[in-house]
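Shown next as structure tokens: one chain only, the form predicted alone.
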Amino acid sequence: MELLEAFKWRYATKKYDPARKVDKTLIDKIVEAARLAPTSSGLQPFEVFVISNQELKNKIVSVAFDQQIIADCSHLIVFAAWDNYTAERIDEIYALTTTEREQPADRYNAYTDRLKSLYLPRPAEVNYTHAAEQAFISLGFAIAEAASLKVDTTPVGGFINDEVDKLLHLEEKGLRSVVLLPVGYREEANDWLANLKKVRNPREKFVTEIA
């Protein structure tokens, strides 16, 4: 499906068909799109958790204001950002970069030193917020890829982050949950939003062109 047409087709699905599961090959494509998203300085300061376990999805419903879409969806993708930037994390991604590019190990030392001087003195909460912003870019890529595959998604920010962190043992990984993405197929007959017109601000209000 052409991407703009896919965007017109998609909406934040409100009722999933729990009997319909998304094939793993499609889930893998959606996750790969998230992995390929751009991030500040290429640090990719987040991870994703792909949950199909029904018991765990049900537990997350209870800490997400009883949003049934989390239980009914085929897969739940959790985006979790670094709780802080560290020298070790910055060095790790640039070690991978130089290895993959077959470059000298010290190729980016001056740049990583600059990153460390900028990030490491900042409060952890500021750095987490910055990392979370990168995760939201990845979320957008995942939603776009899903739409192109005619797979439904619903970005969910309404949940108790600390409780999701506990369920997924994120603290011990140095991560904090950012956003949830139920993935599946709409149950159109029982979804109040399915056949309503998509409404966005008109172009003349949305766009200011500066020549």
Ligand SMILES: Cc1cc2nc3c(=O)[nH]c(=O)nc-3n(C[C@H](O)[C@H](O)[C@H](O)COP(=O)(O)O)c2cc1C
The other form holds:
Amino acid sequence: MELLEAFKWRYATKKYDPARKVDKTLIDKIVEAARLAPTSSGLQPFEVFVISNQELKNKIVSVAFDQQIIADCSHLIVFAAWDNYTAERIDEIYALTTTEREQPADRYNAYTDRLKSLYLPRPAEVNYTHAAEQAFISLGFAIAEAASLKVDTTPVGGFINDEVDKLLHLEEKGLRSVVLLPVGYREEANDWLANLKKVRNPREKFVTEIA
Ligand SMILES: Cc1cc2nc3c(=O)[nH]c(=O)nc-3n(C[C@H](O)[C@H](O)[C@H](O)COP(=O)(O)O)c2cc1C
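I've shown you the form predicted alone. Could you give me the structure of the form predicted together with the named molecule?
Next comes the full complex, this chain leading.
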């Protein structure tokens, strides 16, 4: 589907059909779109968890204001960002970059030294927030790819982050949850939002053109 058409088709689905599972090949494409998202300095400071385990989804419902979309969806993607920037994390991604590009190991040292001098003195919370911003771009890519495949999604920020972190043992991985993405197929007859008009600010309110 053409991308803009897909964006008009999609909506934040409020009722999933629990009987309809999304094919693994489609889930893989949605995750691949998330992986291909751009990130600040290419640091890719987040990971995703793809959960189809019903018991775990049910547990997450209980720390997400009882949002049943999490139980009924086919797969739940959890975006989790680095809890902080470290020299090791920065070095690791640039080591991967130089290896993949067959460049000298020190090719980006001047740049990574600058990153470290900027990021490492900052409070962990500031760095987590910066990492989480990158995860949100990835979320957008995943939503867009899903829509283009006619797969429904709902971005979910309504959950208790610390509780999801505990359920997924994120702290020991140096991660913190950012946002959830239920993925599945709408149960249109029981979804109050399915046929309501999509409402956005008019273009003239949204855009200021400066020629
Ligand atoms: C960061 C973020 C968090 C959201 N959290 C929730 C949520 O917890 N539950 C929910 O049902 N919808 C949630 N939404 C969906 C929005 O309400 C929805 O995207 C918005 O109203 C626009 O409607 P549309 O997506 O149907 O076009 C969230 C959306 C975003 C971008």
